[in-house]
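There is one chain below, alone, in structure tokens, taken in the form predicted on its own.
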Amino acid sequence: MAIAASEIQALFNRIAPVYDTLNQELSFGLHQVWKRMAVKWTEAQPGETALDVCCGSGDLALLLAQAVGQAGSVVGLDFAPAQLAIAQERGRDRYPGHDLTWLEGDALALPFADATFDCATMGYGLRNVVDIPQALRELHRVLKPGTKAAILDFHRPLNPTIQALQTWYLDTIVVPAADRLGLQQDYAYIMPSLERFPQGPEQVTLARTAGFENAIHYPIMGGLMGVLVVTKD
């Protein structure tokens, strides 16, 4: 059964204080590598205007800030104010001279005019929205023609052996780690969300239906992770 948007929002507000620590611990630091890969795929350039949808605590947005430089600008949007507060503090501390804006908003109804952004990212957000096609349509709408977005997320691998490894990892490492912080029920949602999440080829089809004629899905780590790279023609 799908979780309601309000429940997802409450979940990400609750886990905000430990979100970065758990990401670092549970990915063995690899999440930073994956995020840098995603930003590279956007082909963000100095001076451009960039968007990070479902920005959470700001990792991808801050990597975009590096890419576009002080001549560019970055907007990080999320529906969890507790995550945004952390992102804003991190941005102020690390990039005081950059044009960074943090907005509370809905990925299904982005508060921007058509063709506003030169590039975009979304990290661990598409799996959690309640309407994936609508999220992709909104992303397409706000991008300028000829620009790219990179969508990073966990996936359910196609290979049964890697699936079994993923299940073991979630059951024996992720959920107990969350339990130590009193967040076992919050992190137990990950497996059901993975089972509902479209596989890479399905994501490509959804992206093309949303208007992205050019869409490629890149599996990472045997399909445990993936990046959907889309281009607005």
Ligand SMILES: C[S@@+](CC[C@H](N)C(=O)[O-])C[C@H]1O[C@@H](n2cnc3c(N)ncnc32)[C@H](O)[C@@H]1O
Contents of the next structure:
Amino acid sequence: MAIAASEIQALFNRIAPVYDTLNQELSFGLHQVWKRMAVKWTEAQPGETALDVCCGSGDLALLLAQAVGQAGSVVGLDFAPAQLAIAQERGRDRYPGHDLTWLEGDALALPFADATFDCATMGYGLRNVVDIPQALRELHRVLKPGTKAAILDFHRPLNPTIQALQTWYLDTIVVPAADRLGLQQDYAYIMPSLERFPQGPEQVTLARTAGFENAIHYPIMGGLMGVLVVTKD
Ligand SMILES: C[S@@+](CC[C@H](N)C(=O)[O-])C[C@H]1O[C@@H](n2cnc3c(N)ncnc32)[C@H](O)[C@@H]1O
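Can you now output the form predicted in complex with this ligand? The one shown was the form predicted on its own.
Every component of the complex follows; first up is the chain already shown.
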């Protein structure tokens, strides 16, 4: 059964203090590589206005800041204030001269005018929103015509061997690691969220329905990860 938005918000507030450390350890640092790939796919350029939806502690927003430089600007949006507080601190430390804004808001009702942004990212957010078509419609609305967004997330691989490996990894590595921090329940949600998450071709269909005529899904690591790259015409 899907969980309510308020529960998701509470969960990400609760895990904020350990979120970055666990991500780093559990992906062996690889999440940074996938995030860099996603930012590359947005084709972010110096001077542009960029958006990171479901920014969490700010990894993708900070990579966007690097790409758009001091002449550009980045907005990181999330509905979990505890995550935003960490993002803000990291932004101040790493990119003091950049135009970075951290905004508490809902991915399903973005607080921006139509056609505001030159590029956008969403990392591990689409799997967590309670209404995927609405999140895609909102992303489409706030992008300028001719611009791109890259949506990175975990997937349930179709290959049975890789699927078994993923189940083993989640049960044997991820949940016990979270358990040691008293967060077993919080990390146990990952498997059901993966089971529910649409596969690549279905994501492409959802993106087209949301208005992105051009949508391509790139599987990564045998389908364990994927990036949906969408272009607004
Ligand atoms: C798994 S974290 C990903 C954080 C970050 N993008 C990263 O890649 O590390 C998912 C984030 O989505 C946020 N989120 C989920 N639903 C949201 C919504 N409807 N509006 C805004 N943020 C949302 C959560 O608060 C959480 O910080």
